[in-house]
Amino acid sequence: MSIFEYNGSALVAMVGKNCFAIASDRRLGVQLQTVATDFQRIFKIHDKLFVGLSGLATDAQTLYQRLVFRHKLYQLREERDMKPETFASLVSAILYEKRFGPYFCQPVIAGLGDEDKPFICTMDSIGAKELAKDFVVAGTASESLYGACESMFKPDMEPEELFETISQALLSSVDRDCLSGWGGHVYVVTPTEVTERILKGRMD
């Protein structure tokens, strides 16, 4: 079993019309044994920027602390919030400088940039970015997430429809992966508000 599959995870971010959604499962496991069913994988950097960290849970928490630290330094120096594109480059640089002993994480970054244009991106554990205009996925359920998102996604969705689409994609995908599941955690972000919802899924 790969170290990335040790705790299990499912992460997906999707773009709508001047909004985006980011969702994850809630399971924390040790291989096939479930340890917690309310584990947080998506973190808020500021009101219009979120990062999801799939992979090894301990590395995800360590990396999140470093990212918050670097973002606070940026806020003090620049007196503004970081743009999503800038933040993606920061995450990439932090991962790449540890390339010989990497954080075993695959981040998903989602945010609203200039003129509230949605930005999503994912990268591997050494910071190689993959940008997308529709959706990005990561974690042990990524293969089934690709299929579900590919068939359900359509451009320029309004926030409510986007929530429905990402939720259905997540729930149907984690049912096909025994290392992730136990419900879902969804954030839908528009220029004016952030909506957080907990999904109930199969509890097995």
Contents of the next structure:
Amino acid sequence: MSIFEYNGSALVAMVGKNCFAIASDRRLGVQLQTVATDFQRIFKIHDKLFVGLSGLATDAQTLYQRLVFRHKLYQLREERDMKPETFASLVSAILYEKRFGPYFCQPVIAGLGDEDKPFICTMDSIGAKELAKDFVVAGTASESLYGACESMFKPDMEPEELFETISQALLSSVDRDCLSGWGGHVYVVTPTEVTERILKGRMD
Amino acid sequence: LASTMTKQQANWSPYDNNGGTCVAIAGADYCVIAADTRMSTGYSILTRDYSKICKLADKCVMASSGFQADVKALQKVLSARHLIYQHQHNKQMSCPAMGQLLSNTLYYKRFFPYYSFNVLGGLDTEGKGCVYTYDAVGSYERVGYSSQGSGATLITPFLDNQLKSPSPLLLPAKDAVTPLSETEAIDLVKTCFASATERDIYTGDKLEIVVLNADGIRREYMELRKD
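Could I have the structure of this protein in the form predicted together with the partner chain, to go alongside the form predicted on its own above?
Below, the chain from earlier opens the complete complex, with every other chain and molecule after it.
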């Protein structure tokens, strides 16, 4: 079994009209045993920037702590929040530092950049960035998520429709993956507000 | 030193994977079976125009992905067995009967399998659509819809979402058939393949759709992305 499949995870981020949504599953497992059903994989960096970390849970938590630390330093020095594009470069650099002993994480970054333009990207465990205009996926359920998102996505969705689409894509995909599931956690972010919702799906 | 203690491994494999994706959806009085027409090996394309679909009986069509040489051999064996059945029983094999035959044929080669991932589609003895899905060694189940091949992991969750098949664990047992009309089912299949083609390198070129209903068998094609 691969180290990326030790804990199990599913992450997806989608772009809408002047908004974005980022969603994850809630299961934390140790191989086949479920250990937690309320595990948080998506973290807020600032009001318009969220990062989701899939893969090995311990590395996800450590990486998150390091990223929050770096962002706080940035805020002290620059007296402003980091732009999502800049944050993505920071994450990429931090991952590449560990090129020959990497963090076993695949991050998904989503934020509103200049003029509140939605920005999403993912990268592999050593920092290779993949920018996308529509959606990005990560985790053990990534292949299923690719299929579901590719069929269900349409450009310029309003926040309510975006929420429905990302939720349906997430739930259908995790239902075909043994290592992710136990509900979902969805954040929909517009320039004015952040809505956090918990989804109830198949609890297995 | 390590080389004397490791298990001996073959440097030649009898199998290859020619890629491709197959889908089948059963309706109240129809069945849709579809597969792409790309045949690959490694990162190369062998041909853009290869049919993975085979008519085994009047009301029974099989689509198979995997190693096409084994698929071809399997199709030959099943066609020959069907011919013998026709000689002995003076009638065509029903789809459930062919379903069982396919399972037995696959298990016959349990210890040197046909590298073939099959979906069997057709009309059962009552004229309702039926789809049977198999693994490489013959384990099978009647379902309302199924997908096999390289794009299956991309398509199946989407079909789950659109068709919401009843769980086999439910009591009383619910029918494994889709409430879609024939045209809706065909459109759904086209959407599935368009999406799978985007994200799966082994799926693309052209989509072949076979529709079985009370009027007979119909074939249609749709172009897919060729990259």
